[in-house]
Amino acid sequence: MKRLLTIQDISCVGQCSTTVALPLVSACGVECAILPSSVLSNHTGGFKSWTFADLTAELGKVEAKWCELGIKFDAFYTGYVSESHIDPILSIMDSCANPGALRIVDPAMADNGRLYAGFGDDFPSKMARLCNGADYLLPNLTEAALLTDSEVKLSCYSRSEIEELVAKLHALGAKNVILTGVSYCADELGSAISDGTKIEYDFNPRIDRMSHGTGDVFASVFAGAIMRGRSALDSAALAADVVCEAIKATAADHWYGVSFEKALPRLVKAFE
């Protein structure tokens, strides 16, 4: 069995980060290891306010702990970080590393043509370091502009609009790129995936709701699916369905998150 780590915080309440992460991948059958960079009360997507601790602190000395008995990974998935985490995350990545391991990098940091509360306007700058290097880039379309210093746009990219972005993310050192939230008619929406000479396109009927945390439920499922040897638009393909069926379960007034858990059956069946 593959062991993930994943890097990133745990909000208590939301069904966000890890609180996602862990249940995702692990129905894939792969074994998943968390890290914590922070702890939060509930994400900041919605709720009035929140709590707020920062693990920095931690990061060196779990990894020298994990040094010391030897524990290494077959993959890192990293969510939603702060500025301060970014170094200790990468030399969690060379140090703890079985050889060949994937680096999957969820910029999570931005959303609806703004970033998320508490990140300042110079911060894509520092998760670019993250991304470069990344054997699989995770990015939304917000995300994807403001990595690449690209026009924020609010409404629908061209399909060379959304070429060139790729092109861009690949420049930052991604190795391969799934860029989420493309759509080319009003009812479809879905991703583009390139390995850096060809993109592949896979597409969903549009679903009329916005949900929070659906990104990282894509971002863990195509995780867990890379993990057991699916090809990246496969992987692409299996999160989208996933991510549709959990909003389609959805109680109306649950509006802090998706029922991904209604979901687990399904993705526990794909890899029977």
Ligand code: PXL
Given for the second form:
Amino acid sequence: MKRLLTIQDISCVGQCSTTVALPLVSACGVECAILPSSVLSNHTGGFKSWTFADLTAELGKVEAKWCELGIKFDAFYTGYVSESHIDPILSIMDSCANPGALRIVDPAMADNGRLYAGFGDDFPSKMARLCNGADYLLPNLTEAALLTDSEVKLSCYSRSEIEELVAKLHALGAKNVILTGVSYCADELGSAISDGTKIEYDFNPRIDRMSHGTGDVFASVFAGAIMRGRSALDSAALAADVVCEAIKATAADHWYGVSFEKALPRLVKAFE
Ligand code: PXL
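Alright, leaving the form predicted alone aside, put up the form predicted together with the ligand.
The next block holds the full complex; its first chain is the one shown before.
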């Protein structure tokens, strides 16, 4: 079994980051180790307030212990992190890597045209350092625009605008780009998948509902599927299917996350 390390926050309540990565990566049949970069009482997307315990000082200690014990990983999957976590993460991705270990980077920091609460305007340039060297970079449209100093648009992007954005993301140093939130017609939503030589697309019927945590569900399933040897296109398609199933399974009054738990059986079956 392959072993993946996910590095992101623990939001104790809210169905995002580590609490969705662990079950979804595991359901794909991949061992999921975790390194929490911070612990929050709940996520910052819609709750009135939250507690935040920063774990930057732990990261170096954990790295030193893993080096001493010879603990290494086949992949690293990073999500929501702060500026102070970036150098320690880059160091861990160097020192705890098995040969050929993959770097899967979800630059989770913004959506719907805005940075998440608590991130300053200079944060995207810090996050760009983590994107440099990513084997798979998974931004949404807002994150892609902020990372590349492009105009942040809420309206639809044309095919040439999307392809320009993808090229700029490769220029940051990402080998493969999976850009989510792409839509060329009103009733479809999907992603652009690029290896730097060709761009493929995966679309699903658009579900008209704003949902928290779907980026984390997408990235977690993508990471699990890639580790099981699926292509980037197949991994993105499976991840999108799981997101759609999770949204549809979510009760109308359940606002802070999606019920990804209901999609776990299909994921286990997909990798039997
Ligand atoms: O889902 C991304 C995410 C992760 N972690 C925290 C968040 C968010 C989005 O708002 O607030 C703490």
